[in-house]
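Next up: just one chain, as structure tokens, the form predicted alone.
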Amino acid sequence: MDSSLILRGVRRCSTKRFLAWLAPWAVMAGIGVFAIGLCLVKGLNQTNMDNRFAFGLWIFLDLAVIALGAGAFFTGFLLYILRRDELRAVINSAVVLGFICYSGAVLVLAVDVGQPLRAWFTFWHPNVHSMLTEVTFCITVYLTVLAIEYLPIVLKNRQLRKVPSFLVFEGELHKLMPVLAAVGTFLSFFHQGSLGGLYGVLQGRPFAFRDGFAIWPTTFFLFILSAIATGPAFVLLTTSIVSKISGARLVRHGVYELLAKISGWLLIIYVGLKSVDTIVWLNQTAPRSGINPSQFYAWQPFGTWVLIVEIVLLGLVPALIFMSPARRRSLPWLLTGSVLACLGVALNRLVMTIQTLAVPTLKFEPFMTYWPSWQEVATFLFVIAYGVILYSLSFRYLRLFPQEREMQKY
């Protein structure tokens, strides 16, 4: 029964070795269950947040995730409005990452809300003035989107084709990809955008407050142009890990140059305007506040080495890694690329999330810290479980890598 719902003409390994390979992730999402269900039950005083210390793990992996999802959304821009024809390799791995990435999100913002029978709170007594309101219905819309674009895949499994009705809505639904493309593209944007406004709003928190444009701090740019620098990055490097993991071959060597060099002039400008915007709120918008900038950086863990860490060694170094055509051309490179980028927005929503919090706002208050509780910790590996049983279930019985049959033969 398992091998008639695997694809045709590529290799998976036994049933026997898949369920071993899963086990493992399913005692973990066991134990995330279990310390979801105590945050549900007991309420947030399981968590090691309070009034002060408000967001934490939870609210860092939402960030690190949506930005890492960002693959999606900007791979399918690529591929279906600016006819970048290579993406399509990847382009359903991109989509089953999405999916995850965002359903993981949303779930985990559904158990910090702490009350979760309220959370229809912001569809219905939405805060028009809140970001937060901007962000909580853009990422529902698009996770309805994802899901649309997951259909098709699922529905192209070798025994669900057999299907006639089943076929012939798969192919209409296939129709609608540029649309969804487009709408998806709009909705990221702006949610992302906003995630980085959020903060760069934040008037009683010198460490992240900016000046923009607009309406706009430079926050609002920046964290979109990290996510759109990024997810290519990821998804080369989740490419290249489950063809490791596999052993199969999945796609050309250069569709990851393209989603490198992609990445790498992303990564070059996101560098380029994070440095001016670095430089301008240490001279002139924090001292304007009254706050000396190097007060940021007094208080271990966070010294100077982390503005040199996120902006240097995982900004500039993987951009230039995917700049260079010679690096291109080896894939050791690209995965050190990828991880270095995917490091740095994870470093950057960090900071922006932790230091924020952390960093004190008037002279008498003492520094925050802040270490999460077990529960948090398990329910942030409960997501990191989730992805990966379900993308190793799509990658077993969907079609993920057109591709992957061709590159069989070599």
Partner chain sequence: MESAETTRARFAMVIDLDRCNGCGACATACAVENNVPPARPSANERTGLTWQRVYRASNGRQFPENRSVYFPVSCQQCEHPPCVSVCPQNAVDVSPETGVVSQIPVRCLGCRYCMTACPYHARYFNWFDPKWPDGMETTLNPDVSVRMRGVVEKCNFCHSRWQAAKAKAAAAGKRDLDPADYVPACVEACPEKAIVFGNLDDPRSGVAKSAKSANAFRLLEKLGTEPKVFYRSDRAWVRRLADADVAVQEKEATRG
Contents of the next structure:
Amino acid sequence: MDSSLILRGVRRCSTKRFLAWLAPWAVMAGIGVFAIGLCLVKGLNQTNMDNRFAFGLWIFLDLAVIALGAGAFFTGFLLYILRRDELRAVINSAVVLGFICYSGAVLVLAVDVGQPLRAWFTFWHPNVHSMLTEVTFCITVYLTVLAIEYLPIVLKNRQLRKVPSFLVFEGELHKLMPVLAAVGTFLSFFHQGSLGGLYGVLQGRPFAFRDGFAIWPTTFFLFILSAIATGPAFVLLTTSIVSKISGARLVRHGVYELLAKISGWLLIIYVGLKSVDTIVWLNQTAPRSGINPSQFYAWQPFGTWVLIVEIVLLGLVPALIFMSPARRRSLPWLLTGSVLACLGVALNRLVMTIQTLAVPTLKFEPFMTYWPSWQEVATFLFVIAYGVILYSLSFRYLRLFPQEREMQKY
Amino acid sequence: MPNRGWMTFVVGLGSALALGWVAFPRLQYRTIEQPLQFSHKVHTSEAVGMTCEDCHSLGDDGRFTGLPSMATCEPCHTEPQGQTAEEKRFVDEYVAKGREIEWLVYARQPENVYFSHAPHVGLAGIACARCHGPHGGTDRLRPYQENRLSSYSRDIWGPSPTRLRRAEWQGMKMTDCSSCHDAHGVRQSCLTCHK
Amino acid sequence: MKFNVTRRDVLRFAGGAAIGTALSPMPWNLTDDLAIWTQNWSWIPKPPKGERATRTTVCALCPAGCPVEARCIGGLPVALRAANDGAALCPLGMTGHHLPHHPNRLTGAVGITRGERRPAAVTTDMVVRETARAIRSARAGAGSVVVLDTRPGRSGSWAWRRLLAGIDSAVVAAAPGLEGASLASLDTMLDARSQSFGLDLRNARTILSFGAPVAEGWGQLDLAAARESVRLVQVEPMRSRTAESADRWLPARPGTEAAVALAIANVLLAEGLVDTTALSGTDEFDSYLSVIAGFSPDRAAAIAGLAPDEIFATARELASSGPSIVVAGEQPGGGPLGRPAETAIFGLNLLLGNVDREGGIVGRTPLPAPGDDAPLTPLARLDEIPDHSVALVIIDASAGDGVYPWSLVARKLSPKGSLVVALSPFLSGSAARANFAVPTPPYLETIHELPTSFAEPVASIALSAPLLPTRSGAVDPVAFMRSIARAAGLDLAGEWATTESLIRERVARIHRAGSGTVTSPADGSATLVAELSTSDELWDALLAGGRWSAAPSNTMPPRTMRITGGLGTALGELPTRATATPRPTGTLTLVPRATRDTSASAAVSPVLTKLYQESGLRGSTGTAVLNPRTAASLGFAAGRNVRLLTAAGAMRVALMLDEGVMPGVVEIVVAPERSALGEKTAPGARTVLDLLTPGNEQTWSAVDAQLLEG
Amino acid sequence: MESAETTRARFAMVIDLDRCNGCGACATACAVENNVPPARPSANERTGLTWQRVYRASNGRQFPENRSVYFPVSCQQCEHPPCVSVCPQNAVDVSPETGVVSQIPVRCLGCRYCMTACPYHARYFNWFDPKWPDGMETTLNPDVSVRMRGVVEKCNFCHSRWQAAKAKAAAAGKRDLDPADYVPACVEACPEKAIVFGNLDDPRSGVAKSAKSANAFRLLEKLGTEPKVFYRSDRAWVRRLADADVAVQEKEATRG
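Mind pulling up the form predicted together with its partner chain next to the form predicted alone we just looked at?
The next block holds the full complex; its first chain is the one shown before.
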């Protein structure tokens, strides 16, 4: 039915099967839209956030998807700036993933703020000292960049290619790619860092506060590093999952190995620096703020096990897997490593968001925990459903994996 | 027809410009007539000889008493002083019945703004017309225009759809306040004006 | 020419339109206006505009009657503060101007059926007819008539007694749980039922209080200011604000107050610290001595869970630094301690010679009655009225309310048929439990009278001037009485037709007597009544926030003293019973806890949710507080929802843990019920008070309870 | 025209914790003065709006040695406020005339970043639309604007009273206000006179003297926020509660 839209030379499932695949995700998205509507119309009392947990599930989601979306800019950086041409095999997919992650994050942010209609005030009356201003500017601009990067992929669709001016336009855009990649890299480095800085500058929250260099706390650099370390792992993970689900070979194994190798080296650097940072923080930064650091981990469920899991199990272990050439040759090992690495960055963002707020500062304030409301969860799931749907459509109708057609021949 | 493409483009451009510059500014505001016509000119004329302060005064605590209540008007207007129909209506419907007039205040600042006349008029010596324009010499009260979305008076932004000011006294936006404060070296912060 | 609209044309048109729109003010103004719309939503309330003025009145929300300065905009009050320098209002008083707008304000008479979500609107005439019918059947022998007065001593209180004078079985009783209710036991002991007396707290040097919130404004003693001159000993199981600020705190177990008092008396006698020659001939003195002899400090200390030294020290302090005053009970929300305990406690005043003494218990001339010398219905205590005997209860909550378990009233009602009619501005508290409720004007909408408060050493009166017009639908209580009189054929002669005319008459009589002074709230200056030429001048001075006080007279007429008030052996048994009854394991003592301010009114401002709902400062209703050790022994953690079980039933409560709570005790927070805070709930919903079944002594200050899972 | 330069002041308060008995009058007066709406039925102590919140803390000992202290905590008006630099759109700044940290609800986006930045939990979010029972809007204070849902708000030392005092001074031709004309509602309402308020820069003011007294302290001083709300107590265990070096609370409350 829609075969005229599908790329020549690749196999895609029947329309019926495709619709059956989309249906549950559409339902999930529909529930999410309802929840979002409730939050926008009735206000944020629909969530379980409160004055203490001013940030909740949604901010965690934003931070996590933006970290995972780093695969887009970093792959672009490696391909267009560092000229790692092997990565051309995944760049389109990475761009689509990046676009999904960033647009999803912006969408959730719009629901998360109390007054979305005033969002433009940040541009009109910006406070240049705020990390959040930096984040807002960079994310908005970078989302535009991603949209422009996404455009040529869309325009390469079989039917759209028939419009000659689109082809010209697409060609022009293509020449622009290295420039966009450079801009995207710059912006991304900055806002990934700013997201870390967001917490690191919180002088009043010793759990999050870090010393740093110039105006940047260490979390600024750690967030960049953890994002670029897990970005390739996320591209690897999604590519192999898509390959599994679609039953098509999409890229050569060498691409996986390269992604894993990059991820591995960056992860090991990250784990090293994160460990140094943790030691300095626990022994110097926090005590200087008048906090006994043991207090950070005195409250269940946030014991020291969280720290160990984050650094060792979800940091060091995937790094070692990725760094071993023997393990890299095995797809199951690569998948294990990717899952661990992605969970690691998510756990880091979760801890920075939730535990920062849960640990009491005033001695007479109780420790509190937080559990999201169904509206928050449904909004979270909406972003996932939206991502799956958009990616599925892109995968079906656009050329996300240039190597796919060649691989089909074998 | 090589120009047809441009034609459609220009038609699109033109209709959008017309909509945005002509139709939209009309739709944006609701026009409401004042409950009564009042001539500042007659009252401030030499024959009557009143000043702004006779009706719009400051209290001892520095609070602006705003518009005069019936108590200020009544002593002169128990009987009509002139021949206008509007004054007769004023005497019959308001003075005789002891009703207050619900004036629509052009210069009313938004609820979140704290503005005190005392430092501006008292300490800085700013004349009424500096912000209110030649209002004291008008013969008629112009209709009140209310923004349909924000429900603020049009005088806040001034009459121009560009929201740029033509005269010094047109517009009472935050930037108008703060530029004057800046010019006169008033140390300011949000709380200087906001409540 | 054929004009085919192609896709390309549409795109071009759209392109042009987009550029044109961007170049016009429309998108930018719309964005701006939309943002401003969020700053000016039509559903956000707009504060009033108008001229600013200050006016003075007197707070009528509790018997204290604090002078109030109201900041008014356009004549309507927007903020209240104390009118006298250096004073301050309590949270209830500060928000009094919200009450006329309370969501549970009655706008017309209603009939209430238990279990129905909404009360049914009825006419006031119908309530009058039903009340008259109940009076007629009471006269025919169907039962007695009781008026529950929530603010005794008002002109309106006198009018009730005057109205019911013709009915043999009628009594007027103070509502249970009112401040000063315990002092009625002192009346009995001093045989002073027709006499009025006060506590000269300001001149006392030692105050021994069994649970009274003395440091929280009870008795109008500014304890903070009097810190240097007054020594306070507090006997109370709870770590109240008063207990914490007392010079000595004896944390006696709940229900063991009498044992402590008797042991103190034991020490006083054993160590010869008091001279009892004047008392030796007094009625029942010998039996009193024998009861005291049974309570050695060691035995009482064991019963109360105290160190015997504390009892010795307290007795010696009392004897050495007089004059002293001993007060019993008066715990807000907890009601009186019961007559046997009160007798044991007040007995100390007699032993110590505190009666008829400056800084002790002093006589005071009563306020003049507002009317003629016609016979009046007797006053009674509710516990003196036999159970199941009442055909008609009229609750006059027009000036305030009490906090008490409704079962206290319910048990009095005749099973053969009864009627409960309430007069109240609000459909909460007592009114929500009646069969009919008639709306009366609230504070600030009519003149309210603040007669002599229970502890004051001299008679006084203040008037609360209205600042708002009375809303239509409100019925004046005295006018209501006259309608009842007409319908039931009762004699209610006199010129007065309304509460105001009655109060005017009382003020005129004060003026005629010509003694005393009026104190202005603003500067504290006093004017002699004798200098005022007309009673209108006195009236105006009172309406401006002034308070008239009688000239002090510290002498009481000679009277008979009855030490135990004829209670016989109950006194001896009481403290033993409190601890000796075998209780199943896991049984805890349930102690209600309320704050003084909000226990005085049937409705409080919804803004007090700041204290009861939006912060942990005062637990919300349904919060139970336990010592962590007690909780651990029962296996409960904080924040858990548990079932609280008493002989009266069960209720779900949220647990809070606090090391400051006595082990083995459950403190239950008696916060204003949800409807009193302004929430729309079914009238007369059960509250924690309903779990506190009064025992035979009709007290509810300590009740056995169990905490269960689920 | 002459320069409209105003004098600089640093308003501050000293709260005597030995006098405070936790009656809640300050919190109530604050809500009345600043048009803080009553709670919605579903609001609780975690979603409520109390600009002046009174916390109870104890010496941690067992009954009957247990003693409590009440900490009225409002915005601490820090000299180095952690909340100002984080606001993305300048809805928060420090008034140079008063030293008061502002929060302008109409500029606020509702991102709540300032709330996460404040270690004193002194900032509150309007989770609900403000709603008073019908008719009660006539009791609102016209000097303070009502906030809409979705924005952050907090104590500003009753800024409207400062505005009124300034206007009164201006009407009398003066630039400096009379200290007696500017007293925040909580200070005025305290029955125990536990709060001293005034200008820290004026060495003769009671607040400047009390703030320097031996037993005065500030909350979480080691964070370097330099609050202008001081506390004082003669009890050492109370003063120890100011720093967060040891965990004492074991209460846990889960919502959701």
